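Just one chain follows, in the form predicted on its own, and it is written as structure tokens.
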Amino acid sequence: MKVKELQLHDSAKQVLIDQGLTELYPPQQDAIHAGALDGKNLVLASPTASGKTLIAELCALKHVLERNGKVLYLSPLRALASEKFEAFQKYSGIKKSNGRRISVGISTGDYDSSDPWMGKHDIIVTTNEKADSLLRHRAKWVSDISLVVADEVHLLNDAHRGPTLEVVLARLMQVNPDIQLVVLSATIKNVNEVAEWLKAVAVTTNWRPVTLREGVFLHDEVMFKDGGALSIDNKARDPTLKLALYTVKSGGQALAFASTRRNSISLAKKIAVTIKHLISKPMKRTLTQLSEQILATGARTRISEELAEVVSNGVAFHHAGLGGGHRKLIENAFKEGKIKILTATPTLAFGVNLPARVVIVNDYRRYEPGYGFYPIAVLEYKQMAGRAGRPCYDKVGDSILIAKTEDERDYLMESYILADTERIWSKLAVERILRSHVLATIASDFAHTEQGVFDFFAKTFYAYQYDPQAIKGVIQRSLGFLYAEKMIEVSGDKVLPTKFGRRVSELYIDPLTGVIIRDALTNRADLMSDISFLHMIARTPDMFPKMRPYSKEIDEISFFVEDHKDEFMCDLPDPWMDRIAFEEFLGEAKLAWVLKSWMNETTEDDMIERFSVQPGDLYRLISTAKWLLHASLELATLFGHKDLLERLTKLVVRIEKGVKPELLPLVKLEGVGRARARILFNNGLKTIDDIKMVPLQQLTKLPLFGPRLAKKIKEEVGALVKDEDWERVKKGKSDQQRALTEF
């Protein structure tokens, strides 16, 4: 089918044709024939790179240009949401019937807002969690949505992300029964079951634009699924290094998947040493420039320095701990062929468009605290394997698992390469997960009776797969908990939210988290120290994953506990009576210590050295702590703890910025983080007035302060920067650079 034959607005078709897209792939044709552009609900299950996203784009354009509709695009990850936002931007030049151009918006953070400004956009990209938050806040523009696109819907099977996606889809169908659903997925075993739940047509295909060869590497040989083999013999000892070396020598690029962030970084370092001699001098110069660009983007940290180091040798790592700016630089460099080997955590496999000639699955096992190592699902492997082969560049893409023995090779071939993907099952009916969604159903006025709550959850995927009665008992226990903790109240047959319950739901925290915070603020308000607040949030279920103490740290943590024993939110468990509770407490104490050290301006290097916490994990902890302290501030306001408000307000900023109290006025300035704020303070510039009065030239001379930043800061504090002062500073900088060049 030709693009020009589509029943679509001519301006939309022209954008595609101008980009060189003139003919649809077979899966795309199947979706069109199934009624995607006619408003029918659709589940499109096909391999990676088979063109699923284009169907979503075509349906979106149909709604915006011809039906005066609004589109909501759901993504499981922020990185994927950003990618889809950029993909839709290519249509922003198209004019609608009212003369206005198509507007695309994105919202992935701040769960305590209805984002009313998003209503002005025609296409809105969000994460599943943000969409859930918007529904809880009853964002008015949600009722205008006529099309919902749900990406990576096979994540319904994920215990952490799946329930939120399931509830969001059920809720959107409740809000607007006439809404069109376009659901995108990898090939799954029970795709028809998902389609029946959504009252959709299922389109399933195994077609790929690039042939996929799957194999297992053992003893210098790859044995492929089709019976073929490939001999790889080079000086490297490690199997992954052998494959990386082979790929670069043959002119290709590889994605190497590692099980953890830490492993992805260490693997990148090993590969960089192995392949650096293969990088040409012109490419080396290009990579050096990219390395310098990485160091100049965002704050200079241990992780940015490690990334810059490996990038200079043609290698990079990619995981959720990287800042958005660094991720973008790496993704673009990989697409442009500058980065030869990219190591990544499995999250990259879920949607981010970075195909490679070769995919190396370095480890098929994952570590789960309390359970040890366990094999990944076939679906997860297939997602990674699907990244092999670049459309328009490769005829074949290779996905290779690593085996250590012949027995393991046979196991991998049978259990992954020759295996079908698993059925997906709803993970909703767990009380810890369900209670938050039960509260949201009541607090957001989607149901006002117990029966109304049952009726909503009877429309979920869980109820479809099992039976509505199967979830009823879990709902009743959740209602009992919410009633006992005064989050809901009963009047006759009416079930209504209390102010506490409604605020907990809006804050997007687990009801148990709300209870822990409420009780702490109520019972210990007069005794709360910084450590108390930090330990309070460390105890909540929303502080996940928990931090575990290593055996080498036990003594140090014990000393910390002894020094602050009166500040913790509970008594120290007896290690002889309950070892698990004791270790959990030590993990909470360690987390409080880590956050306290961060607020006391401990350097990132010292944090890594002292606490064995990786930069990406540290920033995730900081982000979660900020969110929970904000929730604590809001609940303190609700319950009238006026004496705590100022302290909590300062704690929120101190956690976000990682500073001592005296730097709080300075870190409010744009471009001034903890390092620059400390430099200002130590040089006598302790207040906004001090900065306002200091001469521009003097400010420029401080470390980490260039002329442009100094001028920007002066203007921000309300100081007048005279033209002659600015010219003098610029001339001084130019003279200094010229002298350094001549030297």
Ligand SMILES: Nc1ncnc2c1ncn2[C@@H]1O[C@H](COP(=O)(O)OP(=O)(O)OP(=O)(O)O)[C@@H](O)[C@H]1O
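Numbering follows the first chain given and starts at 1. By rigid core we mean the largest C-alpha set that fits within 1.5 Å across both forms. Note that the structure is a prediction, hence the values are computed from the model and not measured. First, how it differs from the form predicted together with the named molecule.
- In a rigid-core overlay of the protein, P541 has its C-alpha displaced by under 2 Å between these two forms.
- Core-aligned CA deviation for D574 between these two forms: less than 2 Å.
- K657 is not among the residues whose C-alpha shifts by 2 Å or more between these two forms once the rigid core is aligned; its shift stays under 2 Å.
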Second form
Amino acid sequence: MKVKELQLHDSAKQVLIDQGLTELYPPQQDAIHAGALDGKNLVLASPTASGKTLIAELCALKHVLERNGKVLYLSPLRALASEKFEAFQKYSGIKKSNGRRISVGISTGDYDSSDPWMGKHDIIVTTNEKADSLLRHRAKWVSDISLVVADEVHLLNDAHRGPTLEVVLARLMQVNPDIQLVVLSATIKNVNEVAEWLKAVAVTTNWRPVTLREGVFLHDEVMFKDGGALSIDNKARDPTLKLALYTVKSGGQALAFASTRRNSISLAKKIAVTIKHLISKPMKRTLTQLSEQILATGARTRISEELAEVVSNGVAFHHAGLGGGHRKLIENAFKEGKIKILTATPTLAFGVNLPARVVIVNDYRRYEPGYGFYPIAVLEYKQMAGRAGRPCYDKVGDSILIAKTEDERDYLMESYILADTERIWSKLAVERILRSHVLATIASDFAHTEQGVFDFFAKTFYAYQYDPQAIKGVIQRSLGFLYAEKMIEVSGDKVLPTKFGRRVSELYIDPLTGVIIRDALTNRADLMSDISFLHMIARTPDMFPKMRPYSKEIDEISFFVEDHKDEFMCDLPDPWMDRIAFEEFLGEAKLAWVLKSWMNETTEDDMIERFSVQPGDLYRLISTAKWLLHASLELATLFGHKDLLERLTKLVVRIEKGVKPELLPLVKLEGVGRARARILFNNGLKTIDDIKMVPLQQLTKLPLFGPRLAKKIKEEVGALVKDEDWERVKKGKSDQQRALTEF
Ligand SMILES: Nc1ncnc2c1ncn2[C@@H]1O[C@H](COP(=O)(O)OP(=O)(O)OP(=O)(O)O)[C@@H](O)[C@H]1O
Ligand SMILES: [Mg+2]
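Could I see the form predicted together with the named molecule next, after the form predicted on its own?
Everything in the complex follows now, all chains and molecules, and the chain you saw is the first one.
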């Protein structure tokens, strides 16, 4: 089927044709024949790289251009959401019937907001969690949504992210029963179950545009699924290094999955030594520039230095410990062919399009603290393998597992390559997860009776897969908890939210988090120090990532606890009586200490050295802490703790910026973070008035203050910048640059 034959607006088809996309892939044709463009609910389960996104795009265009509709695109990960947002941008030049152009928006942050401005967009890309929070806020524009796309729906199986996705889909169907659902999934065993749950047509295919050859490497030979073999014998010793060298020599790029961050780094270093002599001189120069760019992005740390080092040899590593700026740089450099081999943790396994002709699955086992090693699911292996051979980059793809013995080779062939993917199972019916959704159902006025709550949960995937009765017990326990903690009230057969319950639900915090914060504010109002607030949020179930004390740290943390013993929310548990509680407490204390050190201006590199907190973790820690402190501020307001408001407000900013109190006035300025604020302060510029008074030229003499930023800051504080001063500063800077280049 040709693109031009589609029942779709000409301008939309033209965008595709201009991109060289003229013919639909078979799975796409199947989806069209199944009624995708006629408003039918659809579950499209098709292999990696089979073009599922395009179906979502076509349906979106149909709704926006011909049905005056609005589209919500749900993605499980922020990184994937921004890739899809960029993909939709190509349609933003198309005019709608009202003469306006298609507008695309992305909303993934701040859970305590209904983002009213999002309503002006036709296509809105969000994460599942953000969509859940928008539904709780009853964002007005949600009822205008006519099409919902849910990507990577097999993640219903994921214990962390699955339940939210399931509740969001059930809720959207409840809000608007006529909504069209287009659900994209990897091939899974029980597609029909998912489809039946969503009252959708299932379209399943095994078609892939690019052949993916899956094999196992042992004794210098890859044995493929079809019985074929490929001999790879070069001077490298380690199997992964052999494969990397082979790929680069044959002009390709490879993605090597490692099971831990540490492995991804050590593997990248070894590969860099192995392939560096193959990098051409001009490429080497490009890579040197990229290395410098990495060092200049964000704060300089030992991790950015390690990354810059391997990058100069055409290799990089990618994991969640890297800062967002570095991750983006690496992804782009790999896409541009500058990075030849990329090692990665499974963060890159889902959905992304990368030019990996070869995927090397270095380790099929994963380590879970307290659980040990376990083999990954077939579904996860297939996702990793599927990053190889993407149609926009390669004509063929290889995915290679590594075996150490013949037995292991047979095991890998059978258990992964020839195996079917698993069935997926709802993970919803756990009280820890459910109580939050039960509260939301009542607090956002979706149901006001116990029966109403049961009825809603009877529409979830869990109820479909098991028995609706099976979830009733957990719902009742949740209701009991919410009632005891005064988040809901009962009057006759009515169940209504209290102000507390409503606010907790909108703040998108676990009800138990709400209880921990409320009790701390009420019972210890006069005793709350910074450490107390930090320990309070560290104890909540929403604090993520959690921390465990390493054995070598236990003494040091115990000293910290001793120094602040009256400031914690509870007494130190006795390690002899309850070892688990003791370690948990030390983990919370460590977290409070880490956050306190951040606010005391510890550098990012010292955060790695002292606490093993890498930039990516630090970023997540800070955003979670900020969110929970914001929630505490809101609850302090609700419960009338006026005396705490100012301190909490300051704490929110100190956590966000990582500064001591004396820098608070300075970090309010745009473009001034912790480093620049400290420079200003140490040079005697301590207040907004000081900055107003200081001559522009003097400001530009400080490190990290270029003329443009200096001018912007002066204007922001309300000082007048005279033209002649500006000209002088600009000239001064260019003279300085000239002198430097001549030198
Ligand atoms: N009909 C087509 N003709 C040519 N290229 C296409 C066509 N449809 C999709 N593509 C290209 O195929 C690539 C893979 O598509 P897409 O990312 O949608 O795969 P997917 O099925 O979502 O895979 P995954 O399960 O890995 O997420 C994209 O680069 C896309 O531009
Ligand atoms: Mg996809």
